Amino acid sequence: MTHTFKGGVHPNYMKAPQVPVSVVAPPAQVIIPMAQHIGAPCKPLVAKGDYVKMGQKVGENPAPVSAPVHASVSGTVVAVEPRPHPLGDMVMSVVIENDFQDTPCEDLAPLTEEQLKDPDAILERMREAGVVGMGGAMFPTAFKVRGGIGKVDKLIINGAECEPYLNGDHLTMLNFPEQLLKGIELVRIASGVEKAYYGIEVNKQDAIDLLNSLHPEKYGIEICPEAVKYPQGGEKMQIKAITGREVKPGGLPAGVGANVVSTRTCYAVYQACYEGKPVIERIVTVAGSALDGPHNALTRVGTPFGYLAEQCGGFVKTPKKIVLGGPMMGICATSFDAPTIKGTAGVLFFTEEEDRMVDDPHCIRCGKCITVCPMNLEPVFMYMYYSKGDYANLEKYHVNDCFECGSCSFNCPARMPLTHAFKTAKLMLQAKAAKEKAEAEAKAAKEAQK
């Protein structure tokens, strides 16, 4: 049986897991942003002139929804200042001059056998090692798991990796299968559940067979083959496919007793607990028509995009756009100087060949966007109300439940900018709500002065 969900599309996946993982030499300088997670950004723990070791904590924030950041090389801090961030804007960053010694920091020792069975010890290590959702969401994993204890009875591990181009999860399964299973077991123990369900699309049958050959049941894991369909890797799609449960509009996975953790996150948990290694590197897929071919590159956090492209052979064509993540849900970067962060699964350098935009597109009311929406939304009407600035109907048609998978835009024959419109619509609603709140508070304050 293969698990699936309603809607979705079948893009050209353009994957190349057969390309071996290459190790990218760390650059002369790494840039470690203080914001590499959802939640309160870190505050620098070091100053210009300080010497740091590889794996040393250089940023921290005690807020619950936060995760520390660590040096990915050893060397001297040459700047603590705002630098270009991959998600846009300038963000406070620690810049380290690499001494190319990789002198390790030993602050995080591997957990003992007893600690590897202790949920609290595992959760504390997740936090100290800076583990976040490495599928792209970058939600602090310790907070996510801890928040589900007592509420979640279904732990789902996301191995779909349904975005085109991306190969990091697949290659983690193939290169580190036993370590990955142990990492999933740790997340399961920390979650307080007896079993974890590992959803993997069947276009990764080699990984499914390899993991099954290692008897995942020993670790409390069941491998669940899934149909190949985008966006199978969406959190709500995984829950629907494996459990049959449906997260209602405005709801959260924990509301239906489920939690979803990504493949690379589980491997990071293994490294943190068994090896005492914080999150300082990951496999990044580097591809796109501006390069001579795809690369699966083990890359240190803080590596600038321009340097990464050079290490992967340089450009054979002039890139028009840098996309972080996959082409369906990825975001555009604005600077070659911005660095990779924990959530960077892919860096795609595209030329005009991939540009699908048209001038002055017009909706032809074909309804194809509705047929593929995995959230059962009606994009054709959402776009109409967005164009009119109709806030009431945008909320009525649940625009906030769109998770911007891009299926509607992909399937639109008129090439309407649907996903972009819905991103903007949600920002408009947020701005409206903030304005109304400010006005209400100002009115209340004025009344109180009377």
Contents of the next structure:
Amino acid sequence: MTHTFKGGVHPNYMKAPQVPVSVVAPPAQVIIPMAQHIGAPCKPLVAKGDYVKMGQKVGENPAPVSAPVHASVSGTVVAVEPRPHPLGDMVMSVVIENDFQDTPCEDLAPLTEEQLKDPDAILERMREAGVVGMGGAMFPTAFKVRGGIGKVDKLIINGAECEPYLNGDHLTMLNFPEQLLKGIELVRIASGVEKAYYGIEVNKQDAIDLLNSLHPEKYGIEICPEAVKYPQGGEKMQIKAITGREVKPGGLPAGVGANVVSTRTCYAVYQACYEGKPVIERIVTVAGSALDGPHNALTRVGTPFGYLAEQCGGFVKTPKKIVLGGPMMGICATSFDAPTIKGTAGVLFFTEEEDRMVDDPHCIRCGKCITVCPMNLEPVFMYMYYSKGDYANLEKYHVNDCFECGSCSFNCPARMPLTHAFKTAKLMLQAKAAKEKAEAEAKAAKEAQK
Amino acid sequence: MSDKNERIVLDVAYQPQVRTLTDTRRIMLDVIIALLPAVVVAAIQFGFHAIVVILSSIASAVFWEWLYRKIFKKEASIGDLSAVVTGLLLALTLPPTAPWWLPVIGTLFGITIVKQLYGGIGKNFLNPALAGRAFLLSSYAIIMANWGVPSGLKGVVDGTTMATPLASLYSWSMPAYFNYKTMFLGTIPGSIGEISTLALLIGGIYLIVRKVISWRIPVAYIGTVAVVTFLFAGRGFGHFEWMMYNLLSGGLFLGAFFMATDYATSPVTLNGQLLYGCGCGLLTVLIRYFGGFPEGVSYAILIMNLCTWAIDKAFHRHQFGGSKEDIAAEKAAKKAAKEAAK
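What's the form predicted together with its partner chain like, now that we've got the form predicted alone?
Whole complex next, starting from this chain.
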């Protein structure tokens, strides 16, 4: 039996796991942004002219919600300045001129046998190696796991990879199954639980069979096959599918005793603990109709998108959009010079071919958005209230529960910009709440003065 | 960085970056395809004139839609095929003897007054085809009750017009040539598109399989009619016989699969659709039993159209992660806070 949730859509998956992993030659210059995680951005630890080794820490911040960043090549720092960030804006970055020696940094030694069984040592290493949620959310993993200790009884490993195009998790399962299981075991030990549930969509049956043949129970892991449906890999959907629990509105997964860690993150934990290797590279699926075929490219962190496209055969058509991650939740990059970061699972170069927008959409009230919403929302009404600027009803219809999976917009035959509207609505509600709070405080201060 | 890339202007769009192939036009095309079996039966039973009426209805509906948008300088909308569907549906509710100009008047009312004046596709609150039919029924009552003899009954029935099975049923005298088989296959008199239950069933199942409509409204609608007519059978008929005659005669299947499921005028909430279907069924039976007209389908649907907004508001979905205990606890906390403030 496969695990699943209610709602969801079936996009055209466009997966190409049969394309072998190709190693992208590191570029002459890598750009290491100081913000590659949710939380406090790092402060640069190096200055222009410094020599750095591959894997050397180049930025960190002592704040609890943060993760250090590391040099992905060896060479000379040529600039420490704001550079285009993949998620927009200019962000302080360390630019390293590659000496093509890949001289490794020995700061992080592999953990000893005892340390590999010690939750604190593993958590400390996760933090030091800069491990963040590599499914795309980029939440610092050490903080997430530590926060769940004592509360979490169901540790879920996310192997759904439900976004179209992306193959990185699937290929990690196929190429490094044993290492992956060991990585999951480490996360399990660090979480202080007896068992980890590994949810994998059944379109990766070969990976499920391979992992099962390696006796996952030895590592305290149970493989849970899941139905192929987007957004199966959403945190709340994974928890619902495997445990039947629903994360409370506005609450954290730990609130219902569950934590979700992605496949690639577990592999990064393995590399950090067993090999002493920080997060400096990952498999990036490079695809889209502007290229002549998909590539599963092992790419160093800090590789600019333009260079990446050249290494993958160059453009056969003029790209119109650069999409980061999968096409359902991925956002658009605005510059060819912005680099890949830890959370970049895919770089898609789309042309008009993928585009199905219309200029002046008219809702036909078909209700197809309601049937697919995995959060039981009613997008058709939310959009109506959004158009009217009706905040009270937006809240009543739980617009804040929307996690922007894009299923409603994807399925809309009239091409209404639903997800976009709800993102804006949530920001408007936040701004309104902040304003009201400030006003109330000002009023209270005034009264106190009297 | 190569100079070539610098010259490329990148687009930014909010997620998702991909969308399903099915668009409004494709959905309307599916509805047209689903109605083709009924059109074929109409051509066989009522001949060339039925096709003339259908074509005149479609052409006039598209023309009125085009003209309205043109006059009021709005972007053209006939490409979405919704006007074609309205024209086709209206023609299928007319008697086969209807003159060619009748649907031209019906679509003028349905398209301009009912649909476009309220903002066009998705904004109207009454089904344009049914509203057009209701308009014609009150304006041309005699023409609208002129039931031509189908080719399947030529030689069996004298004259050029005859009573429909539904009218016969409610005057308590069913002639032998109205039986399950003729009513299922459609060798009976009636409006152009309603006679063959089989043809409509094929189209309805096609729509459900293509996910154009959900099963909820038609099943709730037909199911309610079945249950109520079975429980309250008429004089001289067995319970099952009465139920079957009520299901197979009149416009029930056309209404349940193609009219009541109109997107703009039916509820979008899942439980709301069930209630709406039941309401349509109940009203249909009530009008047939007690109303002035023999048929109740169109008015039942039009009345339920008016209730759609209220039904949708009443059926708010269960919030993900929100348990009953939580909601109760939240209310109690608010109450306590209020009392503490006092």
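These numbers come from a predicted model, not from an experiment. Positions refer to the first chain, counted from 1. In this text, rigid core is short for the largest set of C-alphas that superpose within 1.5 Å between two forms.
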item: Core-aligned CA displacement of residue 438 at least 2 Å between the two forms; value: yes
